[in-house]
Amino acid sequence: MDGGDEGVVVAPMGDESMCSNGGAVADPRRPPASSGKAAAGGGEQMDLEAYVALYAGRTRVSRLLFIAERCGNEGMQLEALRMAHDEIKKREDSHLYREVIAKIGGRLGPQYALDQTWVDMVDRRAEVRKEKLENELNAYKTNLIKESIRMGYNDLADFFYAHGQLGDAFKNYVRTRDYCTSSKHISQMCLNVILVSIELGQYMHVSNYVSKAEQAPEQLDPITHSKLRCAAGLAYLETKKYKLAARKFLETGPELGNNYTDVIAQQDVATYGGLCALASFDRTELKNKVIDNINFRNFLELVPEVRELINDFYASRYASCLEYLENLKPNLLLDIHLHDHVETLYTDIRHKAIIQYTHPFISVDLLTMAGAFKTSVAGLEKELEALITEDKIQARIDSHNKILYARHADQRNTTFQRVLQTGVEFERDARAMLLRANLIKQESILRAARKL
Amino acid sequence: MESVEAVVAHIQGLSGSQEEVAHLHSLLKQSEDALRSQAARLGAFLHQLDPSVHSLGYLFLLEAYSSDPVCREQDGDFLLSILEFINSCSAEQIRLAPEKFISVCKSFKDKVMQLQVPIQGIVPLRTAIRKLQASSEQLTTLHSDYLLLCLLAKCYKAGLSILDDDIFEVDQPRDLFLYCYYGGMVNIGLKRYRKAWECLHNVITAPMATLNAIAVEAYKKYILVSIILNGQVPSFPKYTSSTAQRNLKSHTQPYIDLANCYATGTFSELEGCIQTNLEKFQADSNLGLVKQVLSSLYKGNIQRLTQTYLTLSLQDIANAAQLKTPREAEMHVLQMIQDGEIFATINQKDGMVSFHEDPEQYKTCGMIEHIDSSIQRLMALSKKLGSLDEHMSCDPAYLTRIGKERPRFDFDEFDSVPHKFL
């Protein structure tokens, strides 16, 4: 159904000026891509409902937002803030839906403005509900039954999530710490402080508990460590640590399905696992850990357009790895949490790349480089030569010829060159401090003069 | 209160031996105020002595006699006389009495600067401090002025010879901070950037209680000597005395500037920056200097390029470098091959550069003589090193304040034993 799926305004149902409507929102599209799956899927515009699709729970409403806000495509803007809406009727968070009813703005109608009777139900349903949670946890802590307690507090910070309360949340579950008797319940306490932490953006939180939960002296069941590995490697992903987060990633075992929809899909494993590992690893590293690792295939499976771009990686069609990048790109560019890091990423992918492929040989035709780079000669020089001014590549380029050729440095040349200089530095240090002893002995001489 | 004549006789009769020296030295102290006051007449009684013989009463009469300065203005011959005493003079005597020796000294210098013949003064001055040396590691007071006449004179060669002596032992801070800046100002003269940039680097990083105007003016052409040598100025060594680290920055912004600009590596904002300071890099003359760091910053970018490219076109150097035309680029690359910074060669039918690599092997014998003198004199220094460590923790004085600082049960412990004995 091509209409529903170009997100049109109104209704679900799609009729001819519906379709108008929607043609102003999304080009025409492509036949669906095999996978059937479009969250990461080509460079064509991004297929809302099938991504929100992968997501569960409050990640839902953020991400939709978050799309809004960053598309810059108006027609994408509302569809986004469309579903946002529906999504947040179904819940009850009153402060956030006041939030997009603004940003709406009432550009689709009356049918989507403020509805204060809802508003109204939803606080006074939710006040009767928190002084019941709050009389109940009460009772339980005059009764001192700890199990209980634990309940009360993960009530209430359940109550406390859905509403919106992220602050409160927080602390109402780190408090059932005290009172959990079984490892389950730790690794409960620490899932819901992770999950509570991601969307609040404090990633130092998240790997404190990550870690937490793992000290547990039983065996974790396979989804819990799963889980685990996908926070830590969010945690590792925001600090900018790609090596280790792509480890994360990769651990993550299939166990994970569908059960962790309300933080990460299982394409987004396979997608930024399959970056990270493409920008931090070397050759060695990608085949053991990414193309033969049975686990995370089944990932990739799921984003064939990633499995594609490691395989050409690693075989060296750069030209449709570099595609297959680019046309990634403007949707990765809208994920929650990859958004700023794609640049990095990008760019640390590229030049593995070029560095891959001037490695084997003494020289290289930069126009046959420039061609599998899908680039001009020029601007490839340019690279080239950052690269070498850094010290990646070792090679020199014969810009007359448009060749490159490999520098293999002579040991004996610079081993002589750097001891030289070394004795030069340490001469002229020793000298120096050799007389700046004396001056101090010196003063301390004049001064020990002065007091007598 | 003794005449003059009487010490005249004293001087010609005990200027043999060591010991009636000595014993002159003394007498001659006494009777210090007495020449003082007598110091017109001093002249004639000049021609009595022999400077090489009587060298120490000698001293004594002329530092009278100088320190008078209606005398100094209206003898002719008084530059002659201590021309003569210091090409004469016995060493042995005048080091009895280094601070006249000095002072006869910076008369001299002071008289050659008036006369505006600094060129004069340099071989005196030069004689002068070797006699005075003990070693050739000591650093007297006449260095900085010895370096100072090379200045004005504009002989830099003539203060190498004092500069490339290693100095250890200072008497004055004062003089070290002068001796260095001056030093740095002649090697800068003679294009050796790295020697000047270590002579600077001395002053700033010398032991300082309270920021000094040598110290200001040294960190500035440290500023523009550490550019052109390294297109960077170094953080602060951390040996660098606090309020060196704390009060030099704010003292040369302009400066701090520079390298800013430098650093982004643009051209025309340094040229911009150059023109907004221009009147205090005037004021402080070093323009020169500037507009070295100028050309520098071309030089930079193409020694950058030989490092990435094997062949070149004169057109990509130029706009590489932010040169306005493939002929000055031309120009700059011959400069740089003539001066030794890089390896090339131009083909001007392509209007092409070929980048070579660096031709030394390291397998002449120049290079392994060069080698071993490196070796030997890092040799000498470690030895240096050694002894002087050596020295330092047999120091009653360090010991003590090592002692100081130790925890106190230390010294429970070493007082224990004694009583045990008791």
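Numbering follows the first chain given and starts at 1. Values in this document were obtained by computation on a predicted structure and should not be read as measured data. Note that the rigid core is defined as the largest set of C-alphas that superpose within 1.5 Å between two forms. Compared with the form predicted alone:
- In the core-superposed comparison between these two forms, the C-alpha atom of E427 has shifted by at least 2 angstroms.
- In a rigid-core overlay of the protein, R396 has its C-alpha displaced by under 2 Å between these two forms.
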Second form
Amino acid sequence: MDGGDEGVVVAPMGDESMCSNGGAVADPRRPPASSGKAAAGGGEQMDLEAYVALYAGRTRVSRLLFIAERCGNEGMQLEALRMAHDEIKKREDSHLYREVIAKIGGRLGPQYALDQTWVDMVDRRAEVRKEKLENELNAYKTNLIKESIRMGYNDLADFFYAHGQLGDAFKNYVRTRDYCTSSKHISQMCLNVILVSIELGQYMHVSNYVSKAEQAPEQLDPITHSKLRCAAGLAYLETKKYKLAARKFLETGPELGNNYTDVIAQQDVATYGGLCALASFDRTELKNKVIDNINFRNFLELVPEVRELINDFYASRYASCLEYLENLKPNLLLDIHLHDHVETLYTDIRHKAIIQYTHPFISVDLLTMAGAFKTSVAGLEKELEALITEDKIQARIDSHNKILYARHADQRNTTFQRVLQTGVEFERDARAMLLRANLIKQESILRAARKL
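Now the other one: the form predicted alone, given that the block above is the form predicted in complex with its partner chain.
Shown below: the chain alone.
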């Protein structure tokens, strides 16, 4: 709406001209049924089995419990709790088991009541195992063999992690640092600490240990590098630094595969990276770093909805883009990492779409624009008012005729002001040089006087 477009734009205001900028003509493509990240694509009820199959380890249970807490649908809640119960029974965390049983509250029948026998058996086994590991670690410390001590702390940390004692697991993983003898040991220690820190929600530790791993003297293998990119992306996402988060996810290599499913799935990389990029990148970055990014394209193929909405946004098909976003939204709100950021990201993406829509035109019919953005004229006016107030759109609104007019800068006045400013700066620099010359002259006279 300003700058280079000023001298060449015209004001095509008919419906026909506006359709090319994301408008009222319906796109023949409809958002397809969910695929890839089964649940996170499509407004239908989440396919929990397909969704949790993407993950492994504790995050599978954590995600199920999060869905049960947030879904607001009793059927889905009970299904998530049932699956979480079955998953926990395969593991050794009796505390988490009791928590799930309490949440079920007898609603799934006697089969899902508290199994005290299983709890007692797991606790007894855990006590014996813990005592054995502590004795072994003490023996290793007595022998002063660094590698054995490192392995002892690692085994003890693995034990605490498996039993849900994340604080103790974190401490023991960190203690292995003093006994690491190779770059591989350091990177493995960092990945272990990062894993526990993500579970604990301590993203400051995640950022710190990503940096430590990247500072290792030897080059990291591609899988470890991709894991660290994802971890850094999650840390930036949590702190709402969406542009930095997008860059980290976009740098993730295809080597990631299914090697980090205890934290993140490949579909998540596409979704998180795509939405953060849409919300924070300009058109050039979106084209170069997302659409033309061959590595990231492999991730986008797993989530066609995200791929299509990115292409629609870049091609100014805003109606289709916003439709994809709305279909994705219900299940994104059930994502353990993204739920707090959905509204902010969606608002940023929508505002960018509005700005891009208005940019090429001298004037825009608000009725046509409201149709393109699936909103009322009054609602669109409020959004435009906010963007104009924030100086993101250089325009004014004709509320009576429902037209948005571009407000172009007075080039003659701007040039005149620039010339005046240049003159002021030249005068200031000249005075500074004269002052310096005088100071140098006076100093030389003083030195001469001292010598006499």
